[in-house]
Every structure is written in structure tokens, then in C-alpha cells.
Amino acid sequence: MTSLTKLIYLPWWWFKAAVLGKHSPLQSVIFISDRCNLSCKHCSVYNHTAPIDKTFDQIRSELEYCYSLGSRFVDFEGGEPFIWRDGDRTVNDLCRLARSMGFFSCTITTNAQQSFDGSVADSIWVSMDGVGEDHDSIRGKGAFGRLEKNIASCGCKALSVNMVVNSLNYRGVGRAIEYAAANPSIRSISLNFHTPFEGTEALELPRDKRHEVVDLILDYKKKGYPIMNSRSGLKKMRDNKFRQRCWMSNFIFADGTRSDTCIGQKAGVCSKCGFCMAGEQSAVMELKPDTILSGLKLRV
């Protein structure tokens, strides 16, 4: 797919979108299976107990309800997708599936606690929630040394890190930042805040706390830091008082499950949100210049 194609259609979108009232989304979010090789305090997705995978025929016929709706871009997640199998098939051959039906992009969100040297995705996404110890006292021990080691080798061009800040982890913003721009192998960083689901409320971080970490995080991108937010979606998340766009993105869960919103909204924590992608589609329906910017960075 050239990016002449993603450029005449993104703008078509938008004005579908803005100026006809037809709201459809531009980007899938795929949970593929809710199996994962971690355990960690933050999480409300990962299943133990009785993991599901989903089939290659089950994810083909997501991605084509996906792609009916409008959606160009795709992110498969987990539980782990590198851990996902239907017998010889792996996430790799979903991102070749994907982009054989016309999606521009196929992004994999991991915890890179394994190999994915070889992937095909367009772009990886690393959870990372700080540096050595911030990292590991979510994760578990030994889990930063492991996202070390993997994104060492993995040899992935488009590979970025995604922190989600919390009341455990949020003196390590700066040092997560500076990581990240000293490390080769990470084309950026982008922050989120923890959305306190059921069961997770302790790790909200106060909103004071939060407005000074979005001003750090601010600052550290004007100095020019590798920051994927931009700074029109940070400032909305400072207080969470913006008009929500949030069918901008649909998902389908490891149950089957679909939602042409955030989880959070069926939640009720939408104004404790923490997902800064919403931000980022609020700006971007706004005009946003940085916005669009940061956007066609990532996607194109």
C-alpha cells in the first residue's frame, strides 16, 4: 500500500467524519488470545486460569468486519502475541493476512519477554513502565532485563516504547524518557496514565501528581525528546476535559467481544481516562497541526 493511497484516504476519512457526521473508525484494536508469560499489577486482561486463543479463521473474520467499517490500521494485542499459535501459523501471518485485505499498517503490542526477531509487523509497540526496577516492581523480576535483551536483537526499525504511568512508577518518567532516547534500538516513547479499572484503584496517580508529570513530560519534548505524544493530546490529558472521539478506534476482546469504544466507557472511568490516544483523537478531529503530524509520523 503506498503512502500516496494512506494520504488521499486519510483526509477523506476525516472529512466523512467531521464535516457528514459518519463516524467510523480508522483504527482495530485485535485482542487476539488472553494468554501472557506475565503477571502484572496493572493488568485486567491476562487469563491464567483458562486462556483463549483465537483461530486464524476467527481473527480473518474480524479483520474483514474491521476493514468493513473503515478501519485501515491494525493493532494486535494480547494477553502476548508472540505467544499466540493456530498450530504452524503466528502473529506474523495475521500481519501478512491484514495487509493482504488492504490494511496500510499491522502494529504488535508486546511485553518482550521473548524473542520476536523476524517480526513483519509495520511498527512494535514495548510495554515498558520504567527502567530496571520501576519496570520489574510492576512486571515481576528479571523483566526489564529480558525487554533489554529482546529489543537488542529483535532488529525492528519501527519499535517504540509505551509507559503507563502510575502512583508506583511516576518518578521514573524522566529517566524512562532519557532511556529511551539513548537506547538505538527505540524510535520513541509514547506516555500513558493507568485507567483505574475494578480491582487496580490503587494505582491511579493523584491528579496533581498528574498535571506535574504532563508538564515534565512537556518539557522533556520541548528540549526535543523522542516523545510520541504530541503536545495539543498531552495538554488534553492533563484534566481530562475534552470532547472524547474515542469511535475513532474499535475493539474486538479475546471473548469475541466487540466495542465501537474504549472498554473504559462501559467502565465508567472515562473521566479518569489515562489512554492518551484519546487525546490524540480529539486533537486530530480538532485539526490539530501537531497532532496530524505525530499521527502521519507513526502511520505513514
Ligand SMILES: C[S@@+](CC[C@H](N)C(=O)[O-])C[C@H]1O[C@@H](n2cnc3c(N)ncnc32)[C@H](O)[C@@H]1O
Contents of the next structure:
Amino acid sequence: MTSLTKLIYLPWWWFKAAVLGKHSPLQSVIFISDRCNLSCKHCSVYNHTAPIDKTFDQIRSELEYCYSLGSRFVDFEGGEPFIWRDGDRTVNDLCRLARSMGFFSCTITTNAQQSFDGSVADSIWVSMDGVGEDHDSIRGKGAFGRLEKNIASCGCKALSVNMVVNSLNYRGVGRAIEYAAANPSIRSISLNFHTPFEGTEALELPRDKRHEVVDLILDYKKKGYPIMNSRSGLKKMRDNKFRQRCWMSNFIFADGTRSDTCIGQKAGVCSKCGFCMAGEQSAVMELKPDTILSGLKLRV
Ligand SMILES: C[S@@+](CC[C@H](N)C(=O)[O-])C[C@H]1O[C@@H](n2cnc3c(N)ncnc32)[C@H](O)[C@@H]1O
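Requested next: the structure of the form predicted in complex with the named molecule (the form predicted on its own having been shown above).
Let's see the whole complex now, leading with the same chain.
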């Protein structure tokens, strides 16, 4: 698929959605497993008692379904995607499969606790919830050291880090941004806020603190730090008072449930949503140039 084909598809998709009102996802998030090698304080996705690992064939049919909806970008999620196996197959086989079907790009979100040298993903998102002790206080002792070692050795060109800001780590946001800028293995940092799913409510950042953090991130962005969030998207996330366009992503969970919107809606937490993608998607539909540029940088 040439870059030109991709660039034509995107305005066509936007025209269909915005002008003809035909909403279809552009991005699919497929949870390939809920097996994980960490037990992060803020997360409710991992399952240590009876983890599910999808088969290669199941994921193939899920990819076919997503593609048939019009989606062209896929994110493999977990659990921990790099520990997924079906026989000899690894998540690299899933990336190759997705591209052979016509997906424009394939992204993997990882905790970077084991080596992912030789990854064939188009981009890798490493979850980094602060620097050093900040990260370890959420993800467990030694997690930051393993992350540092594995991102240094992987040789990935398109590696970014993603920080979920919560009541434990919000004071370390500036440090994390500076660390990402100084680390040659990291291309950029994206910032999200904790979404208070059941059992993790205590980690929610109070609204006044969220305002402070958004303003701080905007300041760093102004100074030229490599922050993936767009200014327009970030401003929407200050108060979550924007028109939701979360239909731009569809989700297939580890148990195979297919959803045309994020689980936050079902959990009733949209007003407290911290997934900054929600603000970015809303801004894309309003044709905010800065958001479109950062989306293209990330995906195309
Ligand atoms: C569920 S994890 C799975 C992938 C991988 N094991 C990892 O840690 O990156 C995917 C992303 O969701 C984020 N996440 C988990 N719970 C969240 C919550 N309640 N609010 C916002 N982000 C959350 C994680 O920090 C991580 O960046």
C-alpha cells in the first residue's frame, strides 16, 4: 500500500464520517490476551487466575472483521502482547498478517519487561508511568530498570512512551517529559490521565490537579519537547466537555466481545475519562490542523 493510497483513504474516510454521517472506525484495538507479567496498581485488564490467550485464527477473523468495518490502523493490546504465543507464532506474526490484509500500520503497547528486539511493529508504545521510583511504585520494583534496558537494546526507530498520570505520579510529569526528550531510544511521549474504573477510583487525579498538569504539558509543548498529544486535544481533556467521537475506534476484548466504543462508556466513566485519544479524535473531526498533523506523524 503506497503512502498516496493511505493519504487518499484518510480524507475519504473523514468526508464519509463528517459530511455523509457514516460513522466507521479508523482504528481498532484488539486485546490478544489478558495474560500479563505485571500487576499494575491502576490497571484492571490483567487476569492472573484464568488468563485468556486468543488463537492466531481467532485474531485473524477479528482483523478481517475490523478491516471490513473500514478500520485501517490496528493496536495490539493485552495483557502483555509480547508474551502472547500460539504455538511458534508471536505478535510479530500478527503484525505481518495485519499488513498483508491491508492495514496501514500496526502498533503494540508494551510494558517492556522482556526483550522485544526484532519487533516488526510499525510503532511501539512503551508504558512508562514516571521515572524510576514513580514508575516502580505503580508497576513494581525493578520495572523501570528492565524498561530502560529493553528500550535501549531494541533498536526500534518508532518507539514512544505513554504515561498515565494519576494521584501517585502526577508530580513527576515534568521529569518524565524531560527524561523522554533526553533518551535517544525514545521518539516522543504521550500523556493520558487515569480513568477510574471500578476498584481503581483512588488513583483518579482531582480536577484542579488535572488542570495544573494539562497546563504544565502545554508549557513543555510550547518549549518544543517531543509530546505527541496535540494542543487542541489536550485542551479538550482539561474538563472533558467536548463532543465525543469515540466511534473512531472499535475494541475487541480478550473474551472476544466486540464493541463499537470504549469500555469507559459501558462503565459510565466518560465524564472522568483520561484517555487523551478521546480529545484527539474529537479534534480530528473538527479538522484542527495541529491534531491532524500529530495524527499523521504518528500513523503515516
Ligand atoms: C492495559 S495496558 C496493556 C499493555 C501492556 N501490558 C502495558 O502495560 O503497556 C495498556 C495501557 O493501558 C493503560 N491503562 C491501564 N489502566 C488504565 C486506566 N485505568 N486509565 C488509563 N490508562 C490505563 C496502561 O498504563 C497502558 O499504557
